[in-house]
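We begin with a single chain expressed as structure tokens, specifically the form predicted alone.
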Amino acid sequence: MTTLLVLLLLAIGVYLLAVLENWIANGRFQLTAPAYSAIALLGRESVIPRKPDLLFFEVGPVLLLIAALLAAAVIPLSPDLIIADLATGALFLNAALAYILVALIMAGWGPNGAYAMIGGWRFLGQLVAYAMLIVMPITAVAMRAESLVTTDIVFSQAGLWNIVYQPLGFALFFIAAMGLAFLPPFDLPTAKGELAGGVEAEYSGVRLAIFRLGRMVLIITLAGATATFYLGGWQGPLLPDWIWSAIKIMLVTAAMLMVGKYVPRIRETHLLAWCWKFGIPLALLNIFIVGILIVVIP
């Protein structure tokens, strides 16, 4: 029944995700857009490339999906409103996100065309590059929970959010979840105006559609860790648990969007040099300065 409930709540989450990317891209604020879009794209034609690997053709959006609903499984709502409270839920997470990569080379390589396999080739260098900004927030937020657990680490923050314990880890996460999740300005793998769609050019129809709600699941998934992890996550006052959580879910998810609106395309040679030379110290220098306040102030 959990499941269920949390799955129902997910897909609540992609419809109201897809209202709000249409509102911020289009300006247009409709609430039946997703729903035509949908029926739109299920009704094309899923047309096959001429020499397609076909096993990772048709595998790579599956993946996609699969990996953005395993992470989602250790998301708390409320303390009781979760699929797996598992004692390494911390960990869980950032070892299914990983297959999110295995899902975008399988995207690129796939297809056997050139934009497609060159996006997926990005997104190695793009993950190889910031992999460690998600790992090392995480860190950090187990020390001060003591815990991988990831309602812990939520009780953790009952007196004070991560968010003001730990600044820096959370920039560095907000940022690192909005490549993983290949949003703007990070949409390197895609690139309308370079690679004419990139990773999901050869795809079409019921593939292309499989593949999106991947990547809005996605979405929903790392802007839920990020209100688990840094935004005290069911917590707050007169509303029941998991309408906080739904509502940090969604503004963490519209300050995603509305950066990508606002920030020029990052090239992906500047990208990597930021994240090895900045990203990385700044990442260490804030377990540092959280293992630091936990000596200081229990």
Given for the second form:
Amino acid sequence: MTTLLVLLLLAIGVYLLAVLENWIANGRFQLTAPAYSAIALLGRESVIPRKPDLLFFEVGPVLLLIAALLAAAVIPLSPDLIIADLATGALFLNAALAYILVALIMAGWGPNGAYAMIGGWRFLGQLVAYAMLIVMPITAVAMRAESLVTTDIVFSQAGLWNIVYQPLGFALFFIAAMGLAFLPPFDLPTAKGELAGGVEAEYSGVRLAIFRLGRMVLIITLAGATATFYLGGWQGPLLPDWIWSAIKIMLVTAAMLMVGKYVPRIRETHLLAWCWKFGIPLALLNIFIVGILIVVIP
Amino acid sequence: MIHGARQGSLSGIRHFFARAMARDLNVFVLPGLDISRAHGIDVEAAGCCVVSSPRHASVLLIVGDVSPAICEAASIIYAQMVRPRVLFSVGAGSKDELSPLPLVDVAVGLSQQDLIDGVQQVRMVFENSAFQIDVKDFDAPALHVRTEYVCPMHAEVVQDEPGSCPRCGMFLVARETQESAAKTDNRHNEEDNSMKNSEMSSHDQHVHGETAKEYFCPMHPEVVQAEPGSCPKCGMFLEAREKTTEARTTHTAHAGHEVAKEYFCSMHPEVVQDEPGSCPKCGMFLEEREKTTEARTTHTAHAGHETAKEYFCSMHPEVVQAEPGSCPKCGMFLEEREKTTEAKTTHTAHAGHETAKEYFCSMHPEVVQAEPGSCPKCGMFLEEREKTTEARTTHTAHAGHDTAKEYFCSMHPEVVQGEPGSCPKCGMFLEPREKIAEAKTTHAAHAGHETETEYVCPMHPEVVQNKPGDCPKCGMHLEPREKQGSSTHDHKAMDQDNNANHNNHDEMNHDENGFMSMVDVTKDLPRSSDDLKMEWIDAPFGPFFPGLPSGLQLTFSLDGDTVAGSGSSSLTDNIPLLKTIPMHGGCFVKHFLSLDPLTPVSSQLLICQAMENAAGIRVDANTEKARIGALERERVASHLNWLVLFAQQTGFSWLARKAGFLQLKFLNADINNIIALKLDVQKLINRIQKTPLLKPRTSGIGQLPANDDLCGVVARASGVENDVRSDNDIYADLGFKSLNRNESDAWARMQIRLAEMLQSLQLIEAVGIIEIPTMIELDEISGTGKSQIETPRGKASLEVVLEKGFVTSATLETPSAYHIQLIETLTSQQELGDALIAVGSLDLSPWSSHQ
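Can you give me the structure for the form predicted in complex with its partner chain, which would complement the form predicted alone we have just seen?
Shown next: the complete complex, the earlier chain at its head.
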């Protein structure tokens, strides 16, 4: 029952994300556009390229969707509204998100095309950049909560949200989350200008619908993770807790979408260099600072 | 919508789908958004969503007049679109004018209002005919491709399956050809002269394509049949050639039997045979000569006598019989000779067979096995020989891999390789020797570590590596050359591989599960600049690639994601300036103006000035000022258009929208609007300068050395003072100063363009009037007219010769004609994204890049 409710809220969130994306990209606010888009996609042909690696081609988008849903299973929308309240929730989130890479590599390799393949390999490089920057801030957050359970992490922010307590961790996690969801300016695997759509280009019809749905669930999940870890989850005055969750998640999503509009795509070499030379030392510094704060502040 | 509909009946849920599709229009714009904006059409404002991949598109929108070349490329795009798909033409013709594309579904004129009306019609088309019961398949000649495999050196070697060339051992390269109709063969033009082999280089009959083909055996030219297959005599794959009746006289190695010829070995003159092939003693290709009787004295193999004859097989001399027939071992016809008793020692090469035998292929001497059979590479029957070790000294095929040996050609000592084989230059079997460290004569290919040599493929000069090996693209052995500008290489890393120059798959290190590590798979591949060995792909980028100028056809050879080689051409510039000679003046003007839709005002100004110059007319200062106003306005619009392309390439969506919006405003703005828009442009530029990540993205990318042949923004960004306007008095009066920078990279070029936009706006304000130049009357004018203007992309110059109103000759020089040749150096060894930005920073116009 809670599962269905959470999935329903997730679906509504995904729909709102589509509306938001259309609004930010095109300046048009149309509430019905995503519905028409989805139905039209289902009605179109789904073309298979010549000589694909059929297993990878078919599995790629599906795995993207499944991995994103698995990661969404541990995000709490309220103390009761969580699909799977695992004892290792925060760690499980990271483990599920690791399969996003596998899905994109499959989607890159499967179509047997140059653009898709280069997109896939670029995402592999991106993983090397963002992977540590996802895990280390989660470590710092879990340190404060003294538990990996996501609901406990939210409870631990009752006095002060983590965004104020660990702003460095927040900044790094936010950037790494955008990298994981390959949102601009980190949209290297699906670069429109360089790879004509890259990983996404060879899919059409139903498969494209699944790919896009998976990507949107991923964005919502990562926004949910940001809200859970840093913005106090469901906590807030007056309104019921799941509404607060929803508001925070949509705000984080909007922020993620807006950033990319105003900056050009990052170079792969710079992404890797900066994340490893600056990002990881900063993340370690963040853990160190949080450790001191935990000892000092009762 | 016969071709574009999806199969099915429009009922129930499909009706639902059709209505959704009518509301969700995904458009792929042809030739490109930059052209449509240059025409003043804003596709996004009409309610369409523009996509970058044809597979995501449901509407193919063609804007403006398109040439047949574009239509042909468009047919491939149309075929990739998913059904239901609509062909929508805006000012490009209607009905079947866009063949080979199908019938146009919706056709409107070339204006924004027409576009909006057209979009409504497109929606109706989707709603009413997205699904149809009877649908025809879309077929176009450009889609009929068939993969055949051809040797890059011998264009007549064509097969339907992959393999190696029987002549030189190179990998056959896949090529897609039309199934019918004559198509010029690119391979002919690519014949590389560095493989200096006189016997081989003369094979230049092109044998595939237009006329009927026949297939013949290179060793037995009398074997001819109409379909491909194997020679019944020796088993080799038949080669294709045109059906001709006249004898091929010259040195083709398949000369035919009309003239009595024989083939002898230049090193072993006693080896003579009637058919071409390899010398059994040394493996060299036999040379041809006429059959003479006195030449027979020393080397009779076919003396032709009336006396008692016997018949023997030239490949298996032990096979002798009294009647003519076929050799039971290899199927060849037996040859005649006098009954002689002395042992035919000189020309048998297979003299004694009492000892252990082995079977080898005369074309591929490394193929050796213990039983008779066919050569896996070319299909020939294997020849027999003794298993002797001393016989190996001159022509070993398999000296073994135990000690560190290398194999060199005694006639061409620089040809050295790690395993036995034939010399690619003369075909001789390579001789073995120990690998010695001290310099092996003048150009030992293995001296690599002591002297600075690198190994390069003669056909693909971009393939360079530090050790000998094979080219990953064509399989040829890399040739050594001295390194110019040496760099220290890591000897330790290379020495580990000292013995391991094996291309034989079986020699690689497999672990228990049959996997090879990537180190082993990529062992012999050349290294790119980041030292990572990856597979090479040839990927096309264009002609309708998002972010690149439309019509530009780039092909990158990608080594992983590094560009190892590139080729560029334009789809849209092969229209001649003069359609007829002489051409009527008015028609010429119209034709000239239609050539480049990106900068119509510049073209107009160029030709007006040229014609006025020819007529000896001088315009007054006010007209000149008005023309300057128009030219500068177009400069601003063109730079904004470039900014949109740049923004699309780098994923900078805010800039794409803002610059596109401003560009459309500028296109036909009058002087008052422009003064109002100046503030917007200023704000845009300020915002761009403050954008994070933009400078790191473009700084240092697309570096070009300063060169006097550069023009326009590219020149000014590299410190070369090249601006036609500097010499103009009126510009000087207005306070014009040429803008220059030194960095010569994409960042500098962008900065110059931004600064030029502001400068042009100031000039327009100073001039105060804008007027597009008008053409004079051209009847009865004779003379030569030259004109030069600074177009937004650089200096363009036109020279026309008029005779009584008819143009007899015209020459046009455009900036893009030179700049398009820079792509090769600009993109070499760059990462793909950087290479594309570098190309984009040149601001090419594929419409005017005649060379």
